[in-house]
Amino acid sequence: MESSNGERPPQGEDAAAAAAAAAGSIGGYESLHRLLESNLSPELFKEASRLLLGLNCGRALEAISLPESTSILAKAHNFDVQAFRFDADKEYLRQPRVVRVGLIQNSIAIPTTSHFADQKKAIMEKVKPMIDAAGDAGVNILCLQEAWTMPFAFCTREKRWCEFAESVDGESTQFLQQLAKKYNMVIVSPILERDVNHGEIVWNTAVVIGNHGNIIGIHRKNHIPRVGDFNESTYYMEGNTGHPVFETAYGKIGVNICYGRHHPLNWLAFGLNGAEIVFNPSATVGELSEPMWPIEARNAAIANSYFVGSINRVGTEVFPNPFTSGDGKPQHADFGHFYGSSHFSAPDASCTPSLSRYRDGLMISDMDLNLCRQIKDKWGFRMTARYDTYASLLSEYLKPDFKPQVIVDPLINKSV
């Protein structure tokens, strides 16, 4: 069979990939940025990009060239790769502090009906070439997506998915420790954790692996969603690690896992603890959150004077048993489309374009961490923040007899 233009339609895996692309695209384009670039004149596209992506040190972000080996891996394994540079102004008393940072987004590798061990192995095999590509490109710090070793099964409320949970020093950590040592790279690995020291309970945890392959520490997800299909409190509850900032060989980093991005005080706390880069490894679908996606992390970067790396998985994950979520919708077997769109945001309000909405991807950025202090000096947000005022309000709010500070118009009920 041939299509109307005489070309043979895609078959087998190619057909499946084409169908996934069509479902996840924006009018056939991988991202909003690419849609605009293809349909606007160069002059209009430049203006649109200025408004959508901002300016870094008064200039549009520049793409950076990557080694040929990275491009070859991206082509061979069909993942999107993009790279940009965030500059800072030249200083007289400090040298530039440029660090190369990477984000990986990916779909699952085989159906959710497959043996759990096979699913996990297939995801690791899929992600490894992307980590190799980051390593070849000289990435210093790399972050993977939320619960990267498994499908995001927390919609199902089926306890069997807890089998994917592992100890902090388990299989996935050991796998990444080798790569961290090989590439002299810090790797942030968000996993489903099995806490073997506390009754084998489960947490949503990010393991921070140092560039020598050592485990620097962990952070457990602070805020747990109970919205729509996201029934995560069936599996784990709010974390107990506070807001740790990990001082690595390349800079101070924090990890604000997924739903925590909706809570401004969560972002604030990582900043107060000295973070220079905060990662937001996520799993979120278009119908629920896509309008928020380009806004919240960028606002956090601005308000807290640090860089933010936002990662979202891609694809539609179909589960063997249909489920409902008490929202009136008929039972269904998938969350919806995970829209990818991973990107970086900078404290000066500039940001990169997003990765693909439907393909695996690697986003790389060179960032001069000097920009963090420069923006603090410029805007004075820390100096003008009035933390004492808000601390007092929060202290009062927590009291059982709290009354909101509302001044009522004494004539509110008087007729005219």
Second form
2 protein chains.
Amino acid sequence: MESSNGERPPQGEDAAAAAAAAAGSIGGYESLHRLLESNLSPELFKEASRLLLGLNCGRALEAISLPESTSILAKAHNFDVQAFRFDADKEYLRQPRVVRVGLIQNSIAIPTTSHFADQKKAIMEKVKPMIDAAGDAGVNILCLQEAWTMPFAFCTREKRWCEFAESVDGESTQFLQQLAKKYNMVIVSPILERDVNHGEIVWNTAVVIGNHGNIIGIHRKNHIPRVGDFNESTYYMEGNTGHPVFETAYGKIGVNICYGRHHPLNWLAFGLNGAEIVFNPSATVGELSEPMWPIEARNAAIANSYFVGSINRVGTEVFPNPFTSGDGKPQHADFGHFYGSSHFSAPDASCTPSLSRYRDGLMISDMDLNLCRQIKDKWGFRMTARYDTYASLLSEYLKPDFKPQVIVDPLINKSV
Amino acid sequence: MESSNGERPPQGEDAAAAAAAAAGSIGGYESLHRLLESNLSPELFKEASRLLLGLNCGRALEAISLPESTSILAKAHNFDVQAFRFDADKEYLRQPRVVRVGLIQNSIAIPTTSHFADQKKAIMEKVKPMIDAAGDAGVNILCLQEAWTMPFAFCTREKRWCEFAESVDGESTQFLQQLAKKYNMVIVSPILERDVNHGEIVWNTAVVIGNHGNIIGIHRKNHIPRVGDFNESTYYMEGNTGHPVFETAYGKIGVNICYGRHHPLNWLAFGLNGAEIVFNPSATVGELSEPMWPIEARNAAIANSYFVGSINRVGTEVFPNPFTSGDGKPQHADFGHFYGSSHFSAPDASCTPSLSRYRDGLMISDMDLNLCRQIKDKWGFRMTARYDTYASLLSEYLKPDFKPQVIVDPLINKSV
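Provide the structure of the form predicted together with a further copy of the same chain, given the form predicted alone shown above.
Below: every chain and molecule of the assembly, starting with the one above.
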């Protein structure tokens, strides 16, 4: 099966291992970082990394060591694990607030032609050892990928996939509540939600589960794409939960679901509400968005002085019935290659390398949340933002008779 | 003279040539792009470029050839010239609107201890052949760097440097008006402005000169930094000209001066007013901002569906009187290394390589402005932006008693 962008992605776990082995060769390299690491001298790689990972001011991004059980799980279940530490300056009046945060990316587990119940069960069984690995590694806050309980079937426009929608307190939440309690871990669970109290409509929702296994609250995706095969506007509407920040035992977190990452105002709103970490659980494919992927999350972290955890699913999902894509090309049955590449971005403009473009993975980072306020004080973006100007402009812009501020050259039509 | 970030930048044109020759070695490489080009196999370099320059969907970024006179000027005056073309799809109902746009980056010309009149004259003489090269190359719209007529002396906090401020129709404008007319070229000229009709106060201003040599209008820098040695708030206040878009003979342009690039709302406002190209004339140093530099402009181009031209001056400027930097370190007399790296970003997430980190340079790009609307239609960011939500939020946020939307875990203090 060839994906729509001409890549020939490996299928299944054996192929993923083969792809990992082939890292460094075109089409099979695990990540840009690993491609450069394998092919540049250590000195040049260090300099390229300084620019690419934003490591400046003498700060190094250090790898952190994890317990053996995490490595054993990763090996047994063939997923990538990477772990790094973002540092902050020591303060006189506050203790460091170091939090260990995890991101999980995964492909689906069995073909999309299988019984829906089996598909969901298989994904849960596949993700469980990754959550166990995070728990063993002492992760405090963990986020899963967008609509993690299902294939990303919105390319099909078939409504049968709505069967995967669950109540906020449904099967997947109950599954994760046990694990949250077991590992004393906050878990963010992005699912397709069935809103039973409002006409059984469907939302794209993140359920935030506290470290005692309680449901703290939900956030519904604010911005819905109409691009490529992302026919999500066929399935659910723009969220009605605002931009909540969840004050958990380990820090203040927000969730900017998928396409919301293209909207700087969406990122801003979580910042204005006080987020210290914003997760961006996503499902996005190579041909469409890969060049944007390393840019938008880092920009959000810089502009809003918070950490960002970006997650994208991996693999190619093939559906039972072929569909066209509004691009004049023949019908096909896959959504293209979900390129993984989950990573963290920090408010000081640094970031971690990315997880594999092909394999399941767990990315862990220790982050001292004190860095957020340190960067606010250093750069002063909030202080210099002139929000009054923009509140006025947006209010004006909303009026049907809005006139843009344009200064026309009076000689525009004069010949030379 | 060692700059504050430990790099030993070349001084003057001979040293710049030496640095160019040393491209590929650490500290002397011209740009990340050239570092990778020199050290990766062609196949791997192509793949790294695809990701780094955002070249997807099979689109290549093609170099364009320039007239011999441009190359002769570049060689004679030792500046870097690079030229690329961004493509757009053919449309049925509109002709392509290809505009040739240029960016100039340069170091100062003679020591900052020289007579002020001599310094300004020397910079103008230095920049003139670069403008001639742009004119010979058929550039339609050209932008110079921030405060291009002077050293970036705001690190000193000495008010004597205000003498470099000029009226909007002052010496530098008159100089450029002749060249604009000669080459039928729009020129954006960022200067320190003396506002003679308002108490002789000083602004950081871009003067937009039409292709007939007329002054179309001005824009004053909206956001003023208070970070590192950027003591600009000592010299001038936040601009009072809004976010004007200038409708020129060649397209609708805006100017986001320097620190404004850290403010997504500032970029947004130029977009809402209809800009197709936004210039970001800057002066920024390595230790502070280099990791942010490739991120923010590209994000702005993506988020707002317009082209961005980013310019940063080059070299290390040493001042007559040493000063401290509020970082506990001893006094020193330089502002650190201005790392050049001027480049263009496109709305489809692609970008050009960057000009040299050390040498003067002229970056040229052909861009079909039709791409802006094509990307708006494809991605729908304007349509899905929900500006009403954010107008309300910002209005609320401005109130002193604003309460952030925070959902507190009720079990936050419960022990495990």
